[in-house]
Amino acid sequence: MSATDEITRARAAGDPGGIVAPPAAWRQVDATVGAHRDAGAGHRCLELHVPRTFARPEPGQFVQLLLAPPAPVLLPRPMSVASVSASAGGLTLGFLYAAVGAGTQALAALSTGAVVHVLGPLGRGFPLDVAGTPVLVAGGRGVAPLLFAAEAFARRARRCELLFGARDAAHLVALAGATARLESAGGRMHLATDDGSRGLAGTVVDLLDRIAPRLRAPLVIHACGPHAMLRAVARWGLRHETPAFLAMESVMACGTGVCRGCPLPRSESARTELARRRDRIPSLYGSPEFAMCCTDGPVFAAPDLDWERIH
């Protein structure tokens, strides 16, 4: 059994003792901006061309983007990969982001042809081989990596249901493009807004409550969005005994486990199990008390984390 297979099987079973260090495939390369456009609601779509030496990312993985000097920030910015396509001499990576701080605002100012340093692919993505009807649960820009996952499921002849929620219709980011990508992958889109301006009036978990009984069991959930939403989705999965995998965010300064700056609290069951198997935790992963978002994750199975301590 490969390291990836062992991780997938262990995480599907909620067994934190299945931590295995997969072979490192990441590297740093110089990328060029191929396209950069507005996506609405304060978001931007970015396409970067990377050379063929860069390994193809999997859905749920991320990269670190570092601006060439002079730049207003010293540290790179972690970005979930939204799409991957072949291009002349390498790959084109797509990203969806909001320009909210000095680093992302500087990124938003880049024009076509600008150079960005890219480190990746990093982290552990969604375990796409777990059996069940794929239910993708997205909040805001969390839709982007889930569309990437939907396309990967389509290549496996598995149709997805995508539940997309936001506070209002304006914050259903890049909805037209998302719908087109999902339809091309054979999936179906379901919408919810807190104010009822589009789709179901309520949260995306309210939408999950409504949609889930109509779907063919068993289900498997893959989710990306704000932590409050992910906490609610994780609890839904645990309550309904449905496997749920959540793509978490944190301040990931290095992306490789060196800086220890992105801890997430493990659940009691995970702490107990890992304390017994401490020798199996790779050195750049976390500890029995805390997982590192960048190496243990960023995608975690619902039983892995202590959701009471995640904000």
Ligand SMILES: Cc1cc2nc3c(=O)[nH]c(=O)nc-3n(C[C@H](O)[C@H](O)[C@H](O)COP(=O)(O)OP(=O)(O)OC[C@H]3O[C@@H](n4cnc5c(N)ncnc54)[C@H](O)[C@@H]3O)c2cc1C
The other form holds:
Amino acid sequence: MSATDEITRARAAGDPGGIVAPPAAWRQVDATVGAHRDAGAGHRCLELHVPRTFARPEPGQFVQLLLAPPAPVLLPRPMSVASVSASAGGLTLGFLYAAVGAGTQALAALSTGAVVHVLGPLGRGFPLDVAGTPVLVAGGRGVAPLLFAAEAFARRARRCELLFGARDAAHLVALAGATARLESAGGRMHLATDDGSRGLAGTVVDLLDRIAPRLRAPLVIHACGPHAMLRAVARWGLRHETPAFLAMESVMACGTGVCRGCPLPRSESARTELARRRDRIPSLYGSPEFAMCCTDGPVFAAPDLDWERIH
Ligand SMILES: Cc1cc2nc3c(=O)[nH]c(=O)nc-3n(C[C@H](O)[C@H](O)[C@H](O)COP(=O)(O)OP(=O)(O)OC[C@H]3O[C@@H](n4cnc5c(N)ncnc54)[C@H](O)[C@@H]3O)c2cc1C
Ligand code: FES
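Structure of the form predicted in complex with the ligand, given the form predicted alone:
Up next: the whole complex, starting with the chain shown before.
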């Protein structure tokens, strides 16, 4: 079965990488900060306890974190869910984040017991039912949602290969914990660093070139990391007729499809598909040129975006 057939079948099964977003299950709740610790290389691990009214997020979905006033930022900040576990009264959601600006730095200052408003779960996650050996391709902090995916694959008795790349060994963020989590999910870790300080000397796509021929075909790729890496992984998937699903990011305001502030350029084939299904698509989801990262994604099938126009 070709990659296109595979994606068409996946679309038919649940519309991942398709056009129409599934019904939203999100709500806004007050969460309390649990464990919150340094993860190295400027990153932090955060746990938030949410009440049982909050729907269980799927791997690849995200939440909007809104800091309680007084806060230095007005708008919420999007964050990928890195783990979910049951806890007294609800769920504990895990996150791995970099404190890069005013919002995430204020988040980093929160202590156990502080309250954060959480909107979610949002967006479309990784389509875990697409057949093939799962190859998870991570760049830097992108490893976190992919570990969550590896655990979901393990529950489906599917073993993952995780290819983890960074600029140097120090930026293989939270590597020890990631390796332990992956091993308990029955997966295997493969490393690459640009400077060769750990694993293969080269990019994670060089690593993909090296590892892919040794794996049982067909492969299915799920990737999370910087856009330049995702573009290279998408092109690799298209070149090798291998389904590839990429967790994209954009600056976001609402996270729910309303503000139209998180556009990503659709590919020509996606624009054609949209035109064909025009009559069945609610107007909110109908921009012919641009997909909204928050509702059409954040996970996109490689053929659905115009990688020439993604930076
Ligand atoms: C779906 C999704 C999931 C995300 N998951 C994570 C995660 O798991 N961990 C994590 O650390 N971050 C994640 N991010 C990025 C995170 O939301 C931003 O880093 C955060 O909003 C920055 O807010 P700030 O107020 O600290 O910085 P700002 O002052 O708002 O921005 C600081 C700098 O970061 C840039 N920036 C802001 N948002 C983004 C973005 N989305 N992509 C690229 N550059 C950006 C700004 O242009 C600016 O240069 C995710 C973003 C999206 C859209
Ligand atoms: S963030 Fe508002 S439409 Fe996506």
